[in-house]
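Below you'll find only one chain, the form predicted on its own, shown as structure tokens.
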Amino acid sequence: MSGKYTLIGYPLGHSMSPLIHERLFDLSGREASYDLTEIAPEELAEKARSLREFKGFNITIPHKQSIIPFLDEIGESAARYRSVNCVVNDGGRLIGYNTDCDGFCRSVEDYPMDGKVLLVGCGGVGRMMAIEAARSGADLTIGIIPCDKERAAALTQEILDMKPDARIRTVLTADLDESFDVILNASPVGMYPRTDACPVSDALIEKCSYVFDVIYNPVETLLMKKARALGKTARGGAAMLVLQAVKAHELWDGDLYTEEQIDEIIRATEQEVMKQSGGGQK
């Protein structure tokens, strides 16, 4: 069955989405097109109706929240975050989902997320990662810089309202000196072009067992390099990028993929990122 799919956002620039989704369509044997649709914020209301011609679409900045009034329904994940990055056209009804959380959870599904977890950063994707860690039963420490104190306090309260028994505290990252099972980086520290930066000290990396860095450019951040050199398990953001797309295909068409197929697309995505001089949006 053929279908039209797209990514909406503004500005889009270079995106990994066509490469990832085209590979997924090829693997499922579907004839489908996936393109990019730039929609400026002031044009969204006018162009929202035309989105119903697509069988499904993805959403990136700045429309993840502003798209919601134009949808017929949102799923539980989208309601939890008030953020939509995937829409299914179900017989003319547009249903919004958040697959970023699925991509993150699948990226760390073999990590001890119910243990001691350090999350560096608490804005944007960090908020989602903090909530998912708390939902997994983590003993969660949010490492922040001083200017993020208010944001971290609001996030802590949001999590406690959602899960009153959550174990959560906020600490300045620079003051941390203890062991964690898992270190998660949701900050931009180490992202291209400032690839010589690391969000945590060598001592913290040495004491942890697992690392996940949401950054996908560079493919291997300094945090990941240091962790791997010490024999730790470390994964980067390309895995999350591909796995959130896999979830979109499950929602759009019910397509399923093997671990080997997914790993192959993650490698292809990483190779494409390495060819570029800079990062792109999803």
Second form
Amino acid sequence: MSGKYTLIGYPLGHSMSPLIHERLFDLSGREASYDLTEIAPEELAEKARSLREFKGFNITIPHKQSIIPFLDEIGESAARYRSVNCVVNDGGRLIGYNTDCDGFCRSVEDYPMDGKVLLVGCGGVGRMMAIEAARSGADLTIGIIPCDKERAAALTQEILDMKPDARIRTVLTADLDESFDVILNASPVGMYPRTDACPVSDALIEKCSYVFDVIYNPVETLLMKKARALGKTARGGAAMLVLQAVKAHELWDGDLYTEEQIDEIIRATEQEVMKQSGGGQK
Ligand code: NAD
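Next block: the form predicted together with nicotinamide-adenine-dinucleotide, after the form predicted on its own:
Then the entire complex follows, led off by the chain already shown.
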């Protein structure tokens, strides 16, 4: 089987995936190609068979759930989220995994995730982060805006069904005035082009010790900037993007990478993001 890999999604636009995966293949000395395959939602059934020519592939919006019926098996992580972003072709059998959760967990592996954690936002990526935080034993507060009340209630129930002893509550972010060990942003607040926005008050940032912002454009969000200026530890979404890809290579080929190699790819990804958005200032 050839060393062909791809990303499927629609539309794909300026994806960081080829840059990240090509660097990972180079580091492991593999002859492999990684390209982009746009598949419109109505074409997935017809094109699913042709995906078997790849040794592995990634999946992004809108196919993360709809790909599942075309796979032979799904791993535990993908079953947990009913969402697949990475497929391994294991001798003709397509096995689906979720490596977004690995990327998130590794991004915050040195954070006190069993402490008081505030998660802002409970959409697609926020749901995964809430579930992983609860699995880490967090005393979890989900900070929401009023339109997300029902979504947050459903997520809370989902977590309690999975982990009946989970400590979890939902609060309007605007009403919060207490201290947290960790603040996680899973909302788009602060994302390019509205980079002058911050999802939490200065008072909350002052009282926390660790910040993780899932946004990767800009590379340093206003939330991260404020936290770092106060001497807090802050990490951005490029780390998660690279670390989910690192996990894919482990699943596809058993390849492992050093911290230095991973940090170098995170920096290269951040530079590319800045280049694509005109210096990262817009
Ligand atoms: P989404 O639209 O599914 O969810 C965002 C949620 O945030 C929504 O529920 C929205 O109502 C809520 N929200 C908006 N403003 C808020 C506020 N002020 N306070 C609290 N909640 C608020 O989006 P998503 O797919 O979950 O993506 C969210 C962000 O994560 C995007 O910026 C996306 O680019 C980024 N992302 C990064 C990675 C990565 O690997 N780093 C992966 C996926 C998504």
